[in-house]
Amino acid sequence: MSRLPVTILHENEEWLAPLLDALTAADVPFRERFIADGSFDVLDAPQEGIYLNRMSASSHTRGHTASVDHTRQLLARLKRHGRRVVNGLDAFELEMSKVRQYQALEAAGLRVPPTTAVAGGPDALVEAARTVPTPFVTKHNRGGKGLGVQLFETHDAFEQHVRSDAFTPSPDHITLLQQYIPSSDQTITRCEFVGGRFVYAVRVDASDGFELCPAEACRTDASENGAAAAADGERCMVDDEDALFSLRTDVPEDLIARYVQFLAVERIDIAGIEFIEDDEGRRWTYDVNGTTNYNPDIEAAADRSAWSAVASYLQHEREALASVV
């Protein structure tokens, strides 16, 4: 199988190290393809092998404004030529649009917060917001890192915000206005899946906001937390007494089963799915993240490595491909 390496499509080196370590430990050959600027022969057939799509919806925040559209064309080319792509074009399009996510989740019978999609500038947003009960949150349709997520208690506060320089539009120019679902304990839960199998769930403290990053690249000492968070635009893991992440072991099995079925229908191989529980015990699913990252402390607590699961899954896909070529 030496001629069937895994090609990793990505735009963020900082998120890559633990994946490469896992692939190396599992003896899975790989090559990287950094997707920012560049070119490709439109009519030439792509290389054989397995492809792993790690393109992030937040790539524009790192100056890679062309990466999403570039990746969209590459994935379409790979699909046309019958290449096996883990988190391929269907999964990618779902991740790049929360509108599509919510429609797919609702079709799967999962509870989703009522959401209005608004295309346009401040006037269109203010007009649409008047039909949305308060409090509500805003989101970028093409999100990532919790970008654009902000709580508004009144319509006047929202209007003041969108007419100010503080307002940042979504890169696809679609802003979401979503019913605010207060958490019973100010936490959210993220369930990790690899290859259609549940790995573990993480409880995340969301009491200080929604820009939450589980990756080791976001970790820092408590004394450095403020500066690092401001630089990265993400909250980071600190000392245990202030830990944002903890292992959760009581997620209902029927919910996990429904997520597994949802991922299969939508052709998503690897994802973190987030939900929130309200005071009445109802669970609202609001995010599907295909470029999920994993926290090393959670992995130690779970005694399971999601990165190792990813490596094993990619090895399995290589073996399956090798048996038919």
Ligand SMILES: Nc1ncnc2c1ncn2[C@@H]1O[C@H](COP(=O)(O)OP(=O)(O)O)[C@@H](O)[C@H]1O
Contents of the next structure:
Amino acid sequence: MSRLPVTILHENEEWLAPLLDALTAADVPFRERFIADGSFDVLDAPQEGIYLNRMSASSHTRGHTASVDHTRQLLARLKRHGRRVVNGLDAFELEMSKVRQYQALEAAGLRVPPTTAVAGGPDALVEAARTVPTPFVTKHNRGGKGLGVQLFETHDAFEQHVRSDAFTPSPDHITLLQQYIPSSDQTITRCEFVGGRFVYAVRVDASDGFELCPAEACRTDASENGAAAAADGERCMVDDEDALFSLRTDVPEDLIARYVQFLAVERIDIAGIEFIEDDEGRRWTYDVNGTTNYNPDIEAAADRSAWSAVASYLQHEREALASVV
Ligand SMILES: Nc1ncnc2c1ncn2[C@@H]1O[C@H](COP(=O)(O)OP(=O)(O)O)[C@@H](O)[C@H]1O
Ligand SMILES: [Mg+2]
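Can you return the structure of this protein in the form predicted in complex with the ligand rather than the form predicted on its own?
Below, the chain from earlier opens the complete complex, with every other chain and molecule after it.
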């Protein structure tokens, strides 16, 4: 078994610590593989063992502009050689495209906000937006940590924005225009799944902005950007009524069951799935995060740790592989 480590493909050192702690605690051998600029032998067989793909859709914001395409090539090679990859190529293509996520969610019978995908720059965006009712939100097709998410009440405000320096294009040049879903209590819910199984759901206060990454490291980012008051440490306490993140125990079982089925069909092993509940109690699913992170306060408060669940799942996958080699 020791010759079958878990190789972690990743691009952000800051997100790694809690995962490595959980792997160490569970006695799972691992290797880190930082994916940015670099080279690989095209015809060489990849190393034995299992792989965990944690490449981030927002890697370009940390200067790693080659990471996503580099990962795509590596995952294709791993697939060709029959290596077991947790969140492999299929999951990765969904991770990199909300367009694909929405089509897959819809096919699984989930309610998705009406969305128009626009390829191109300001002219194409202004023209497409004329057909979209206000209010709407913009977002990057290749999103992550709220990139490009902004609310527009009028078409004029939108045009002014896309023709200004404030507009940032998605790295794949596809911008989404999506119906704004008002949440009755200004929260969203994120349901975490590991190995296709539900772990816990987290209610996130969205009243201060759209940058809602649960990772500890992102709380610091948010404060540096002056983005959300989200960085205010006190608001992260889970037993505080004003907590930014709090455990939610009343997510309906039929919704969880649909998510489980969606993940199985799309071959996604690990993900955090987000939905908004509107005034009429309808639940709109709008984001699937394969490279998910867990909030440390929630991890401490929940009766199950998601990071530990990831470690156990990887151990289980190693054992399954060891039994056939
Ligand atoms: N259609 C929508 N209506 C209202 N709020 C939204 C909508 N889509 C996204 N948001 C808000 O913006 C945040 C970020 O959007 P999301 O689609 O999750 O992008 P990312 O992949 O960057 O996290 C969400 O968590 C939510 O608070
Ligand atoms: Mg999100």
